[in-house]
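Shown next as structure tokens: one chain only, the form predicted alone.
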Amino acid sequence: MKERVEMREGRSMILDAVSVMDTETIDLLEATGRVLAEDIYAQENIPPFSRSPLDGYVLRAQDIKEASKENPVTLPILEEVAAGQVATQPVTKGTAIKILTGAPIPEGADLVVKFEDTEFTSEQVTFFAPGKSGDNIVPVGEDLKVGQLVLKKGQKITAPVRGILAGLGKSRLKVYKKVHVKLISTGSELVPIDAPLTPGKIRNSSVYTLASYLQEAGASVTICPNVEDTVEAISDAVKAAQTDADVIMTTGGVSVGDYDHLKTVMTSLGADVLFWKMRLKPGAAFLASVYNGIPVLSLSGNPASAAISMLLTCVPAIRKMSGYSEYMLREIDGILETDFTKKSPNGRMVPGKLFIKDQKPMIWLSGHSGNGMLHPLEGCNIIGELAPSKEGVKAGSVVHAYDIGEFI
């Protein structure tokens, strides 16, 4: 067991301890937010035929090359073709067909002129300007072509991705199974959120924050009942959770107090303890273990500490298990908008917001935060990483940050 590891080392150790989930086949209707477990190739062209993007008349460009306001060209209308229909005859020299949006381009035609640029009756149409071959025609395969690699394995299924899959006729597809995380909160001071508060008790808000972040990362989450601060109770809870969990996550009991029992519990259960404590503020209290092949990630009981350490070290592992090809949090640099006056002799992770100002990435950091405070995380889309400093950080300094925008 290593003790007091750097955050990046701890994250790497957790990543090395997890593996990608098995796959399953699901209906497209259930696929939003899941991760593709197969490459998707186009089996057909989209669109499957050349079509008109507007209402107008389709003809041969050659037939109106001399058209002008002074010398208009009038052509007979052979028929009308609406979306879902096909012309019964080709466009021949000196003829036109009325065509509506989405309808296939008839054989022989190479130009569509919109209604507004013509004068017409039910039998003929007049043109006042030439047109270029190919104008106002959506070619076959403009969006996707047969054989094209459309979507890659490890890609999240978003709204446009699901639409693309629908357009390709993929009613069922292979995805990675969701990671099932069981959340166990330890602490005799905790009560359920709907219970009345009595002296010395607090509501368990932290577990709901963690569950939401995990769900946004693609996991399914079970919130277990609160557990008393005893070795027996915590041991029983961990043993019960491992029967159907892919990851067990606990809060509380990982520091050095008389009631911090997680290290004792995991050792007594025969778990492989990877490390205890990280050089991370907030979030130093952290125990990472593997029990019967299941990662057990034990976080601080302080809500902000637990959330920040989980986002930085556990979420990448959850995303790796979920099959994401890119599972690390994106790292970015921005310019600090205002002074951050808190001294950070050992460095500090601070929630904040990234925004663009004068075409430059700017970062605002919350100056009002604490290990037990969740409110400073609300609305934040980054976690800023401040180097050790005894004087704070001045506006205009470059700040390194981790993008958590996907999880807010």
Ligand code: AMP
Given for the second form:
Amino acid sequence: MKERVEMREGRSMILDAVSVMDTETIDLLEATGRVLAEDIYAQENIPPFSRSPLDGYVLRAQDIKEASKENPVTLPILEEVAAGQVATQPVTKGTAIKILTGAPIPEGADLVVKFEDTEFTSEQVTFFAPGKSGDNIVPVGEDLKVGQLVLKKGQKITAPVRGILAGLGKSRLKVYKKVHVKLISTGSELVPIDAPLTPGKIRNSSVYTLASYLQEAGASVTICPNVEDTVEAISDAVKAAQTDADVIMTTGGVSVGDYDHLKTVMTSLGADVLFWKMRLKPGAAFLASVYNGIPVLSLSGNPASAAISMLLTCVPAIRKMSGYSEYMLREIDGILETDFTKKSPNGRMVPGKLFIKDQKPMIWLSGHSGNGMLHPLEGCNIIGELAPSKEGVKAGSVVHAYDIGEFI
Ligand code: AMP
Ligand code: MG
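With the form predicted alone done, generate the form predicted together with this ligand in the same format.
After this comes the whole thing, all chains and molecules, with the earlier chain placed first.
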């Protein structure tokens, strides 16, 4: 077992301990937020035929190449074609067909002129200017062409992805199964959120934040009952959580206090303990183990420590398991907007906001944050990483950050 590993090393060890979930086939209707487990090639062109993007007349450009205000050209109208219909005849030399938005371009024609630029009766239409071959024609396959790789395995199914799949007639698709995370909160001080607060007790707030971040990352979450700080109770809870769990997460009891039993429990259960504690502030209290093949990620009880260490080191692993091809948090540099006065002799992770000002990426860091405080995370879309320093960080300095925007 390693002790006091760097955050990046801890993250790698957790990533190495997990594997990608099996796949399942589901309805497109259920697919939002899931991860594609197959490459999608277009088997059809979208649009499937060349069409008119407007209401007007379709003809051969050749026939009006001499047209002008002084010498207008008048052509007979053969018929009308509306969306959903197909012309019964081709456009031949010296003729036009009335066409409405979305209708297929009849054979022989290569130009659509909009109503507003013509004069017409029900029998004939007059043009006052020439037009270029291909103008106002949406070509077949403009959006997608047959055989084209459209979507890749490992991509999240977002709103446009779902529409693309629908356009290709994919009503069922292969996705990765959701990662099922079971969350166990340990701590004799914890009471459920709907119970009255008696002296010395606190509400279990942390688990709700963690569960939300995990759900945003694509997991399904079960919140297990709170557990007292005893070796036996924690041990029983971890054993019971094994059923259907892809990952078990615990909070509390991973430090060095008399009631910090997680390490004892995981060791006595025969788990393979990967590491204990990280060089991470907040979030140093951390135990990573693998128990009967299931990763057990034990976070601090302090809500901010738990959330920050989980986002930085566990969420990439959950995303990897979920099948994402890009599972790491994106990293970005921004310019500190206001001085951050707290000193960080060992470095520090601080929740903050990334925004654009005068076309530059700016970062605001929450000056009022602490291990036990959840509210500084509210509205934050990044976690800033401050290098060890005996001083604070001045406005205008470049700050490195991890993007948690997807998880708020
Ligand atoms: P621990 O990691 O068990 O030493 O707990 C650290 C601090 O976090 C203590 O002040 C606990 O009371 C508090 N704490 C532990 N678990 C939770 C929880 N689920 N929700 C909110 N606070 C907690
Ligand atoms: Mg505790």
